[in-house]
Amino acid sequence: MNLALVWHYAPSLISGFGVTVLCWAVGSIVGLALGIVIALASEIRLAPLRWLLRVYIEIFRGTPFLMQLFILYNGGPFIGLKLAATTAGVLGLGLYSSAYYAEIFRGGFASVPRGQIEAAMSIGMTPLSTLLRVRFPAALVAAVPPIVNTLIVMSKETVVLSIITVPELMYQVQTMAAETFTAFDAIFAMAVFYWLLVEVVSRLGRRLEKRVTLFLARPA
């Protein structure tokens, strides 16, 4: 492996892996609160509109990222909407991801028990005031390992984006590799990148389980 030109093109490298960081966790926040959204409006009884979320979901759980993305990217102006590469890049990553996202808080709202939601009824608590203060919170600990594998493996759909040209790490890698013909070089200093990337994410997950679950070590 040629050190020297990896340190050549490492402000290239580090450039596009900024925009990869960025994207992802953009694309992550939407995801996250397109997710919560759709879960919530599941819980309506309202036959047509759990079919429609039905749907969504399934659209976009079915059909792979790349697919997605090229409809978003170059069938959008087909309708009027033209977006430039790294909002359609983090658009299609929050869409794709909503789907996942939604049916983890889903599994978390069915896997509160039946007896602490009675419990919060019986005391006079609105079914609002019980999806926030009983639900949502057991959800949530219920969600967060599904949520950080989900957050991982985001973050290595990113490299889908170099497709239509977001100057990520995959395209920076690219580049090097078409310039200097040496694509071992620019393909391990990308994994290496997205080894950081995961290293960091799984970290900090495991200190959020701990923190969210404290609750559950308390003696009754």
Partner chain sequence: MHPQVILHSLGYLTQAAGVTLALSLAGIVLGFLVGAAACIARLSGRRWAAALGAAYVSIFRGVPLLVQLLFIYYFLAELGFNVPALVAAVGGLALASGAYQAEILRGALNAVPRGQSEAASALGFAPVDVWRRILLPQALRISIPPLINEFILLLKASSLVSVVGIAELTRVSMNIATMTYRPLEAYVGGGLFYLAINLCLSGIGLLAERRFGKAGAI
Contents of the next structure:
Amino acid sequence: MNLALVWHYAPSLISGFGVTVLCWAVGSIVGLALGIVIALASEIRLAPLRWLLRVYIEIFRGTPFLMQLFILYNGGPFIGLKLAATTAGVLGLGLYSSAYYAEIFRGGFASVPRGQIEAAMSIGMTPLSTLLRVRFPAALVAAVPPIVNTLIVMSKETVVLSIITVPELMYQVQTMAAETFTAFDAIFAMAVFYWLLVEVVSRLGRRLEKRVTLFLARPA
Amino acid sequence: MHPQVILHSLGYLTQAAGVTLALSLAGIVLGFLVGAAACIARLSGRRWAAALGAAYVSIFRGVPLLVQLLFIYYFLAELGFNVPALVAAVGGLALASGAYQAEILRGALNAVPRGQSEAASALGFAPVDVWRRILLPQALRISIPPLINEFILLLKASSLVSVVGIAELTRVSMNIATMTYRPLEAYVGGGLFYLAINLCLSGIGLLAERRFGKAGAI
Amino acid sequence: MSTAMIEARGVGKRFGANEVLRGVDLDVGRSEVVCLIGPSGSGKSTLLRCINFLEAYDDGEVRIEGELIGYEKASDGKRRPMGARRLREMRREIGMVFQHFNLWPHMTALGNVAEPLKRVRKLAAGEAEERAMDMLKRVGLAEKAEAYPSRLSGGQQQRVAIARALAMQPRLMLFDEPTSALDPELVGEVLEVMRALATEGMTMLIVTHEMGFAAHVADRIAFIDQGRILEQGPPRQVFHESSEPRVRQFLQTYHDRNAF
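Switching forms now, from the form predicted on its own to the form predicted together with the partner chain, please provide the structure.
Full complex below, order starting with the chain above.
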């Protein structure tokens, strides 16, 4: 391990780490928000809209994230969409993950027994409060485990952003590799970093899962 | 948009799609062998084997595929092992996919109700017959839909092997983009190929789900 | 030869700190039908599962026709778990029927019955299927031979499960709440098959909540509570003349629930 070298590159590695986490967080928020909107919109009984949303989901789930980034970042300017690499990266991550989140929320809403909604309506709750107070919390029970899973998958997808020159961790490590010809330590450290990240997030996820499904737990 | 760019490169793209499909197929098949071995190790009841299997799954699911690929390709070279790009690519895909497939298989085995093997034991079945006749046939059925799903994910992930220079669909799309100065058309063209393959696969997956998804239900 | 079919002596079983069986003694003679009754959690299913060693008992002995099941004497005088092969040989003589049927969903009704004949009795496929078909006829399901379990009602599934156990020509049969998972209207057909078996002289040990069936078919009733047999005797005695307060309370609850 060449610690002096890693030390020398520490500032750019740390900033890369920051960019990675930021892209992941912002991209996930965009994706989750879009996902909920799509899931709710596809409940509207309007065939063309449903069809359109289906196509959206199939396209974003059916093609590699890297191809989507290329289209957005390299192809965008040809239709007047000039984005900075980081903006394109975050937007891309948001769009890509939104297709997965939309399916997760759709499944979540579908898992809420019809009787619960009927119960809410029969005591005179408005559709909005039924959605917020009954359907959404109940849907989360089914949705949290796959959401956590998708969050983890997306944290790993941020690495791909380096290919379109977003200055995230992988990009900094590769720059370091190109300049010093010895990036073994750095890339090894990065593998460890991601592994830790995934382990921590999955553990937190399992705790969140317990929390959300607390009322399902049987008394011991 | 100049769709003719796509039309002109149809031949290249088709060929590249074949490479992508072949890479992914090799990755999923080899990954199945690796995954089955890891799954057996985890269920073997031997502590060190179980720990080894769990560590493999945790590491290869936790580290991004791109990092794994660069590790295999560049840094094994740095250590003096010259790994051909194709071997690095297929090996990387197989190792990454194996970790996921190990979990799919483990989940499927756990999904076979305990009473199934208990009934066999009560009738005097030997353990090998319990595995061969009761557990495996059901577990394989249960795991077919998630394995097809895993194949779709792997096919998409295979776009990353473009970084080690293999002329698969993503790499060829990049080349066409550079040559024609028409990145939008080139990538849309490549993307359509991925989409077509994956839609076929998820169609097969849906059929498999209908055929096998409920086989475990009593 | 007058050894009992089942001889249980001082059988004890713990799950962690939970003592499920506390020194159970029970004999079942040849061609005898014994019903185990008692509140849920009393240990009756565990006792049944100890008899074919699906559950390993900790203390005491269970003998099948005089032979100890599950353990063998080691040279140092202590006992150790018996060899897997010998255990399998003993188990194939003991038929077992489960609460949840445990049919194999990837095989047809006929396949379920024929499979153990092929794997365990090593019969040729044709012979196994012939015998399996005879068994299905016996439980009245010949016309369902090619149906998969998911296409059968609960009662039909349980009859197939009984046929599967019977096809092995066991010397005794264990029933673990065979009708508890069934809709009320399907209980009768299963009990009918069991009644016929009893008439033919099969040795049967049955865990059940069907008191009417127990009263009519059993030679003896054993009442278990908190891991002990509190009372046993002919149905008349246990059901009507018991002086044991726990037994009377249990039967009273049972009657209250079923009275309308």
